[in-house]
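Have a look below at one chain only, the form predicted alone, in structure tokens format.
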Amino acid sequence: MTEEFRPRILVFCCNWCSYAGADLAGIGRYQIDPHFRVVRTMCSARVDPEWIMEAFRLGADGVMVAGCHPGDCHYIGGNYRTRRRIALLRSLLSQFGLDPERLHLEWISAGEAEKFASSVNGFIRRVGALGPSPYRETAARTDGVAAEEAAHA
């Protein structure tokens, strides 16, 4: 019996406006699938694209960065700066064999829960219509090395 795909979603959210949003969802009670997990940065421009490099490189089906819409960053133009590491890293990461679909950038402000939780539907949805990253059986495998390196230690 195989077991339904459940995609593992990262999203990096910005501490002024995205964040926000996220918590103004869940106290809305809005209804968000549960495959995904909320990295809180101060800045959408503080997303190391390493970060989410790694994030790939461990098994993650789907990267999500959320931050303040353009011309409303606390930190002045922080949100131009990931707008274009993002569009580079969509370009960059077919040569690593994953598809730019994969990574999606959203701008949601504090006020906005609903488009929270739609964008994080959505996103899902995507990527779950991709299936399973190809990095994903590569990150279990080391995981599972890993784990038996260290119980013999």
Contents of the next structure:
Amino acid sequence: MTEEFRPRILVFCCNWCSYAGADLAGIGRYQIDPHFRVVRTMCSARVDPEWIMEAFRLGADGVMVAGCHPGDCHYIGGNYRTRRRIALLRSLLSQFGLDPERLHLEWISAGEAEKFASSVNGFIRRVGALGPSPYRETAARTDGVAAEEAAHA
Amino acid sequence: MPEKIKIAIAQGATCSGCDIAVLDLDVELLRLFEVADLTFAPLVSDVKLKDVEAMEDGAITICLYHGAVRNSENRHIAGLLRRKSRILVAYGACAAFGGIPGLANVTSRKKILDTVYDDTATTVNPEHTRPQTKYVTPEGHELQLPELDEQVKALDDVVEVDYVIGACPPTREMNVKLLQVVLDFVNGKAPLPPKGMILASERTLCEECPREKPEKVTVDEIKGVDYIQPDPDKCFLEQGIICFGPATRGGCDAKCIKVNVPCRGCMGPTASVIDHGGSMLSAFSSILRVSGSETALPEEEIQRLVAKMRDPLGTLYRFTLPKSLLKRVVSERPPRKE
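Next, report the structure of the form predicted together with the partner chain; the form predicted alone has already been given.
Now the full complex is given, and it begins with the chain already shown.
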């Protein structure tokens, strides 16, 4: 394969901290690798483990969940639930045969534009080194996501 | 007296517990046989597949198919009974969600065959013989064996299914209800229910659980049910025991709960959930309590907390792996050398 591997990364950002951090990173013109898409949720705890598995099923190479720092959650304790779910989900995903590095949890506050940029860049680099997700092949066979991707490229 | 309807009980990859569950209707069976003839049920009658093949399409009124679909014979029987039956029921957890045989999706066909025919300590197989799907004996008889599939599937992944009944196995009460549905249909008293999941609740098992539940359930520490004597009246989760109640469909009358055994999820997920394991993971991990301050807690501590759950995949998807979002285990390719 001569073509360079372009990872498909999904980033869930909570509305109150991480999305604002992402916004600030844009305003601050931080250089961020373009291979990611952001989904805004009201809280990181709104990210159902089902969604993450659905992302992998559809061929995502990595999923990052970003929320408020412990103690800063807009809903007091949403991120405490998130950190437990992600920890358990990582061990579940490794049993499914995925490298647990493909699921990443990061605390990013509304002011941490630089942290948003560096953690997304770092995550994309690490997933890039892992190569395509093994679920990509099944995804390409079963639905049109890969074709859609090709049409946009 | 209208003409008797024809029923069939077909087997896939099954332990035959579902057959026994039907037989468990005992005296109710007499009511069934007043209106129905058993045309095909390998466990109790000697009817061959070729007899079914000779029937007209749609000749069987209702077929209960139990067991998962994991080899060419299962697929053949599923397809055949679909053609011959007007109503096909995925009966029991294996047909509905893949069930226990579905856990074979944690490995591959090759690894299964290697383990069975080479790797076990008691196997001596220097020629690495594997089962062949065809063999002609010296006398000229051709013998056939089904071919094992790469992946275990639920019945509705292979053929169109009219009704789905979960549980491992469906309880006697569910079977009596099913019988009533059949009787009402035959006697023209009530139309058939709409297609899909039947004989189950739309709520979770927690709704019908008889145990005392505190306002807010928390888990201090995950404990194996094999290490403690559970309190018969308190919520299992409150005692640290993984119970699938919050993520599992009710409708089984909480049979396990009543004999002090936590729910393992054989009724499958509720209608609003796709992935049973993901739903349970979400519910369960959210109520894990930590001692001390959450803000000062390092991530490693959280890892240690959840690591107490033994075999998350096998626990969370005990009955539903083939119906989960990811369906089967994969393996990462070794990193490419640049």
